[in-house]
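Next up: a single chain in structure tokens, the form predicted on its own.
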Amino acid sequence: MDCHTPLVLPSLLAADFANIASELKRAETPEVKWLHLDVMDGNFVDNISFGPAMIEAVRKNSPLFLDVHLMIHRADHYLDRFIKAGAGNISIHVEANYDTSVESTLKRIKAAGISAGLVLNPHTPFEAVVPYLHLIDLLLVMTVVPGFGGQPFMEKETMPKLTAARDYREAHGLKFHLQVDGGIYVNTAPIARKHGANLFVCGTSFFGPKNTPQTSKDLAASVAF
């Protein structure tokens, strides 16, 4: 898949954890190829979600590509555990603390034979990720403050950075995906699409409605241009 093809990614954080097996099946619609998994440590963000054991369980029970978003400090320390668990892509935050560095962590992810992503929070300037853009396969521009689902889409703070990332990518002949996460619904996803996004993480908007097949079609249609 190239960096211009739009794709909807259900976010497991919004699923019913008491029925996780059936929720994974709900995500397997014709429009969905990737599943997004948010790992939170209660330190980098003020919430705790799940760790490598959940990634491994999902890997065993889902055919979808696993897009793992590490909202944690010291991602380099824990990295091998997530690689072993079956992640297809691992994204790390430019703002987080590392025992080594952002650059070396991205290189380790690539060396493991999986794709590497970098994440930018809403209030972090685009310039913070520029030194690493040649190393990545995916840039995630957070469209809410990370940590909790159900927040409103921060258009004013984030769309200029998404545009800047798209323009930089094209000017330098790079091919990384542009992903957005937070407040993504049928009315906000097209805004991000117009500013360059091709990967759309949908949590509450995907798992909230009961008619999942129709929801999946509607979300995919909203970015199909």
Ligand code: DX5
Given for the second form:
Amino acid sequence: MDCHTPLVLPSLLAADFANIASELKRAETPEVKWLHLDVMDGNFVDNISFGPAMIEAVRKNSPLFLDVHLMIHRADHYLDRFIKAGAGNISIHVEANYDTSVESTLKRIKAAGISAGLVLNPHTPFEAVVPYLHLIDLLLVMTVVPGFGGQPFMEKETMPKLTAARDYREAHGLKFHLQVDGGIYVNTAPIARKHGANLFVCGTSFFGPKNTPQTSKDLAASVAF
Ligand code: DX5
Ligand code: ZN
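Previous: the form predicted on its own; requested now: the form predicted in complex with the ligand:
In what comes next, the whole complex appears, and the chain from above leads the way.
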């Protein structure tokens, strides 16, 4: 899949944790190919979600490509466990602390034969990720301050960075995906699409409504241009 093809990614954080197996089935719609998994350490962000054991359990119970978003410090320390658990993409934050460095962590993800992503928070300038763009397969521009689902889309702070990333990518012949995460609904996803995004993480908007086949179609249709 190239970096222009739009794709909707359900975020498991918004699923019913008491019924993960059936929630995984609910995410298997014709439109969905990737599942987004939010790992939070209660330190880099002010919330705790789940770790490698959950990724491994999901891997065994879902055919979807697993997109793992690490909102943790020392991702390099924990990296091998997430690779072993079955991640297809691992995204790390440019703002986090590392025992080694962002660069060497991205290189280790690539060396494991999987996709490497880099993430920047709403208040982090685009310039912070520029030194790493030649190393990555995916750039995630956070559209909320990470930690919790159900927050409003931060259009003003984030859309200019998406456009800057798209322009940089085209000017330098790079191919990384542009992902948005946080507050993505049928009304906000097209805004991000217009500014260059092709991967749309949908938590509350996907798992919230009961009629998932229709919800999935509507979300995919909102970015099909
Ligand atoms: C935010 C997480 C998101 C979250 C999005 O901290 O990284 O992936 O699940 O949730 P919604 O779509 O509800 O804003
Ligand atoms: Zn996320």
